[in-house]
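Read the single chain below, which is given as structure tokens and is the form predicted alone.
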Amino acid sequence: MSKRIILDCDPGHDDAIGIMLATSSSEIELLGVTTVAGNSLLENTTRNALIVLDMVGRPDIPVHSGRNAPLVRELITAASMHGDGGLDGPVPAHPSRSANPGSALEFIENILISEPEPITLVATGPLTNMADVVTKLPHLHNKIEQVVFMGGAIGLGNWTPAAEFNILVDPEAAAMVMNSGLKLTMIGLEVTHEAWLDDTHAGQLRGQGACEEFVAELLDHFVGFHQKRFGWPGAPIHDAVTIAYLIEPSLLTTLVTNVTVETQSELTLGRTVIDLYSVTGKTANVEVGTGINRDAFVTLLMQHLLTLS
């Protein structure tokens, strides 16, 4: 059976990528896609959303906006590596439709009351959404069968030297879903870093259709910005890895432990503390990423982006 899936994202072109992946493979059904203010601001990620839909042949998908900011901070956004827009690149001016009426929290309160099996919410943004979904909707807990995100790191960071973005954005709404007592897996920076690609896969996937193309200059833009901003040879598609390891959870190498979120210190704001030892004698909460195949990752994802067309 595939996996029925909520995808809250704020794309972004890894959370492109994602999307693409997502809809590209059978072991996932994209039941809708929701958007939060991230990478760019709410109206731009919303957007991005119905153009990558738009460009995978998939109008049918619904998309709903969720929260414009996170919970008590001002917006954080990533404009300097995505583009003011959001997504740089090929990026068409207009998608063909506008969102579906309803909030996102609306939506996926509907789609839990209403889907007879528990379903998977993963997360590739802020976790302001989440935060909603943890405390406005208890009583359909039940009905979710683990939420999964791109987020934090057990290192260092890389927005600051001690957080990662999504989680800096709105560390009061991690937090939140740290201690919903969901099950959680995240994925984070020891991961993503991995899980790269560069220059020879946008060559690959250049002229084998109209979505590869697509993603090919989503690349160029991308890989180029860290190629001359940190002197990698490619970029991490971070947010690709969480439907990665949702086609494939022997992907990735875990550990079950204690995470909390630093919402206090100006140095170490949006912090995700692992308890990596099991020192403090907290119960664990998260089954967190510690590894990947890159190898592997690179051939699934790549398998998949050249089927799009």
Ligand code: RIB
Contents of the next structure:
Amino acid sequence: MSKRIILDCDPGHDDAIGIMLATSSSEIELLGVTTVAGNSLLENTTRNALIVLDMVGRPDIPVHSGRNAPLVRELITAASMHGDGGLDGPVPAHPSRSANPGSALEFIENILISEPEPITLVATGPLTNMADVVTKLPHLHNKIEQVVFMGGAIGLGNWTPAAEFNILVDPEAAAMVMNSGLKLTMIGLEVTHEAWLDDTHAGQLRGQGACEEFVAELLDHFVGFHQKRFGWPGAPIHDAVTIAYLIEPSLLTTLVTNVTVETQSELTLGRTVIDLYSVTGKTANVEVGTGINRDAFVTLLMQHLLTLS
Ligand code: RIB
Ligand code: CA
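Could you switch over to the form predicted in complex with alpha-D-ribofuranose, since the one displayed so far is the form predicted alone?
Now the complete complex, all chains and molecules, led by this one.
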């Protein structure tokens, strides 16, 4: 029985690879893609989602755009990492279609109403759309099996010393999600920083078909950025880990504990505070990824990507 999901994202190179992994797996039924501002402006993340679905031959999958800014703060983007259009590297393309009419929230609501069984929401961008689901669809929370999100960290951040980008962009939204009572799985930087690909992986994909070539061009940009900016061997494919986890949960080690989000401090805004040693006595509200079988992840991801064309 494949896992029926909606993917909320801000493509973004690693979001794009996450979409491609989801559509390549028989374990996943991608009911729709919703977009949010984050890596780039909403118009770009939406266009990029449409382009990626064209690339994998799935223009049938609905795309609905959501929030174009965080709940209460000014939008910050990751143009330095992903480029002004959000998907630098491949030759710019034009989507074959526009986004579907209706907002991300309306689409999610309709799916939650119409699906016979609870579905999984996957979020790989700022949690602004997810906060809307929490606050505006309380009557449908019983139709949400779980929310699997890429964001946060047990230790240091990647956009500030304290905060990971997705949580930093909309810390208020993230706090609402943590306090929602929904079943939550957090895929943070301790996990995703092990989930990197490098030039050798791009080389294995090149020449294997149009989709694989597209991924290789994404990696050329994304790996190059991380080699220059951080001196790392490769680029963490953060968002694809959420999908890989749904395909094979045993890839990850996890701990169920209390997670809260800093929304006040200027110095540590957006920090996810993980009660690793259960010292607070607070509710264990999130299953937190603490480690990943890197080799098994890379094998799973590459095997799926090499089937795309
Ligand atoms: O910090 C990594 C996250 O921020 C990923 O989701 C990446 O796409 C960016 O959105
Ligand atoms: Ca993302």
